[in-house]
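In structure tokens, the next block holds one chain alone, the form predicted on its own.
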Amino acid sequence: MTSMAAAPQAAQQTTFESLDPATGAVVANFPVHTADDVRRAVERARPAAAWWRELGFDGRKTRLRAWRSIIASRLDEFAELIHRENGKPVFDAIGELSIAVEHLDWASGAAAKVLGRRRVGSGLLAMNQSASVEYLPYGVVGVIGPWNYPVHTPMGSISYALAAGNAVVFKPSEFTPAIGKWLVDAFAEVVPEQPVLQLVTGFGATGNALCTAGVGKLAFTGSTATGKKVMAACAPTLTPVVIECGGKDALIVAADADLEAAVDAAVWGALSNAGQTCAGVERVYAVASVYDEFVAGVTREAAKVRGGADAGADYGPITMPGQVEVIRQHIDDAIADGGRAVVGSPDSVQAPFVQPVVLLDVPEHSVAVQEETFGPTITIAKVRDEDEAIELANASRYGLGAAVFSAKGGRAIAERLSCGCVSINSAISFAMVPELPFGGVGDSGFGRIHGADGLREFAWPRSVTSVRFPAPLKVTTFKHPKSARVLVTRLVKARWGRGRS
């Protein structure tokens, strides 16, 4: 999540501090880049983009895989920085980096096949033409990244934009700029010739400046409210955008579910990364016949999970201080609306940490069910059957991801869910598969990162035809013979007018 509205003091600041969210210790100082700074960065990126494009797919793959190797070889160092600036445990940081590296590897290797020129059929009327489509980079792509997964999520845009042949200007969240700088500095080691990947830092005004600086495309990850501001800022110049916003993802537990696996997935999906996961599990709908056993399992396992700053903690602090109050409000409102906590309570919120909270009997109209909490909480509701679970899961204005647990009906349930990604008998697994596109519908945004769809987000298609031989019947001319109408009419009727399928 990130903000397009600068903090009140940001207008006077020229630098800001990045802080360890668990201790408040200063990690580093960074400049607050102005609109002029951002425009200059974009202008520097234009010739760099042309140079990068000329390297071709193979040349870029070589550089990108060298970058991959730097990240992998310095995994411990980078993970420790992520732990200090973002707050997540080192092991979680290593997991995030591992996924990011795999996506980088796939994008660099697949770009030529996905985006390279390919022949297509020319059809009957253009049979004398050869036809092909190719994908060209936008030039300079702006990326505004979040703080919750400060490597994996922005790299879903950065890796794919670079592989497609673009230069990138990257604005990380103001809560994780040191992580962004580490990435950019590592890239400069393998691409020292040109500023192909640049960093700009600051608050919402810096992000707004990136939207209006003349980039060819803008990729944003953050809240729905901020995503709308990004779109508004990009609208006057018709700058295309990829918008990946939040979610209120549901997990459905069917009557034939493996309850042990469902409990494990629900607890991990809700509580890992302190619940600060856009595709994390926030709602569960369990069929009545398995509800009690499922709730007992979640209650037992969630009570074992603990947030903290020590090495034994299962997750870390809430990275963005303001989110603590959102979490507190959702818990308070859920209980005020008649819900009850079987794990945790309002006292579980002790900034900067929030201990697990499991809520039952929360009405569907409650903000704890309707709005993204982005904390280590989960609501569990009893439903009469899978049909009601699907209905309630789809009632959300969000549509990012979902999970389904069913021995036999998982695929059928998944096909009825209004969301961009579904895991059957697991949670959030789709994010780990490089070839799968990631993104949502509704208030979760639009456009895709990852996979072939993610590569094509950062390149525009160009269609090309070329005459191979003179057309036996040329219709694209004023000089066609008088018999042409009769011939074309007969041709169309013979080809398509006899009920052929």
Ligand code: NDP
Given for the second form:
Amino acid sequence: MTSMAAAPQAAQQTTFESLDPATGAVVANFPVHTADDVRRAVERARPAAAWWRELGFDGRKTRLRAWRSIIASRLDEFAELIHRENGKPVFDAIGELSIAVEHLDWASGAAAKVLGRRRVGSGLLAMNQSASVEYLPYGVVGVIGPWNYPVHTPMGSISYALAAGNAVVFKPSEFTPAIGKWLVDAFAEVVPEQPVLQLVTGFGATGNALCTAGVGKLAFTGSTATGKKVMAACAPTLTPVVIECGGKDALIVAADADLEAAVDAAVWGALSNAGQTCAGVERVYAVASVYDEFVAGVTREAAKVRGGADAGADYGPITMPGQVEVIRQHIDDAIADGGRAVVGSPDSVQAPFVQPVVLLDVPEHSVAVQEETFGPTITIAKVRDEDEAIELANASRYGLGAAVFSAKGGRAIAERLSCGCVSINSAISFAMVPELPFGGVGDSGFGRIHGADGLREFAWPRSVTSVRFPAPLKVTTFKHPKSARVLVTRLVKARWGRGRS
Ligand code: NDP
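With the form predicted on its own in hand, show me what the form predicted together with this ligand looks like.
Below is the whole assembly, all chains and molecules, this chain first.
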């Protein structure tokens, strides 16, 4: 990858600078860790993982909550750093941190209940035995994070992996390494004994090295294309992966929608964080009866939103310089395909900033509708009815999130959407709820972060049975009585052979 921050990547390059995307000022300098460096970090993490696991759920909870308190008490300092290195406004950085600490707190508190040993029913055939299951940490988990939510997104894996008892080696994006270092340094203040959470920095090759360094599991967030490379790198060692890629999330406006709320959610969902949100709103399908009023509302409200570096700006620059060209291309293609901009134009792209662009009449085959734009743009299409809206929303290779606006039919529409998360009468709310699993289907990836599923993602189940008393009818032996065959046959027929339901 080439970038302003990561300048031409010479093979012998040993350090790189991270830059303020708004000004180009140097934020920090970091080593490019080699494959050997990464392997050594994973080796150091192994005894640390064993030590961390021995602390138990309560011991880990105490440390993780101390870490949470450090992040919360230094919110302003951390938010300033996020503003400088990622570019987002300080208020947005505070919002991101507030969600991250909620997740950290929930994961640390829920781990014992979700992962600790619990009895399960043993069923008729093993009625003489007790049965239990517990979830054990993988050991060392590798986390490869993105730059768009440089705390909230990787912490969706890191918090849950640590709460489950794993050590973590974290490779942040080359665009946001100082933010990653802040997190790791703060963790070391509450866990000074062992390198339970380590940082490795560099480019894609460093991330690739983490996949092959002997980690027990790899959690990746980023593009679908790189997600496939990560899976391929993990395949030879059967290293399990959780892959959280982007989306092309749709917002559906039904005939009975609260239009003011729908307009507000569409504008915020599409433009906040300069549209650099994996579950951001990229497409809107509004039914014909409310389309004109909805478009008028979005046009009015989106025109008031402004990207910039000053304190009054609603969102910041495009963090990854290369993304600006992708956004420009999508706008150009949409217009070339017959679309029209009612807010903004191709001139709205003024690197490193992109001002809001609202596009109408863009054909469904256009890249602006098919591919993830990851910029402050939105397409709005008029549809006949809710059925057509659902059909078009589902006609995407992605399936991360969606939003539905309807007074009465929100749940019925949500149930027909092929995606991992849906917000009814709001946008992206599911990401704020620690108990809800987050992730997608199709090209949006698989596996889940957050919630009980997110904790189980970083642990493997061990099932145990234990004999409590001799079996009345022992079938798992060559020494079973001759009558066993008759008895078992009768039993199965009596239990399951009658009726059809
Ligand atoms: P990438 O998928 O290339 O990068 C994501 C992370 O993976 C970064 O830490 C990156 O490191 C690392 N990486 C890159 N190559 C490899 C590799 N071969 N093996 C292991 N790790 C690797 O995304 P980009 O940052 O290039 O963004 C491109 C597009 O991805 C965006 O336009 C957007 O559509 C999507 N995206 C989605 C995100 C989401 O939240 N789902 C987040 C970010 C991007 P490094 O940065 O050092 O190259």
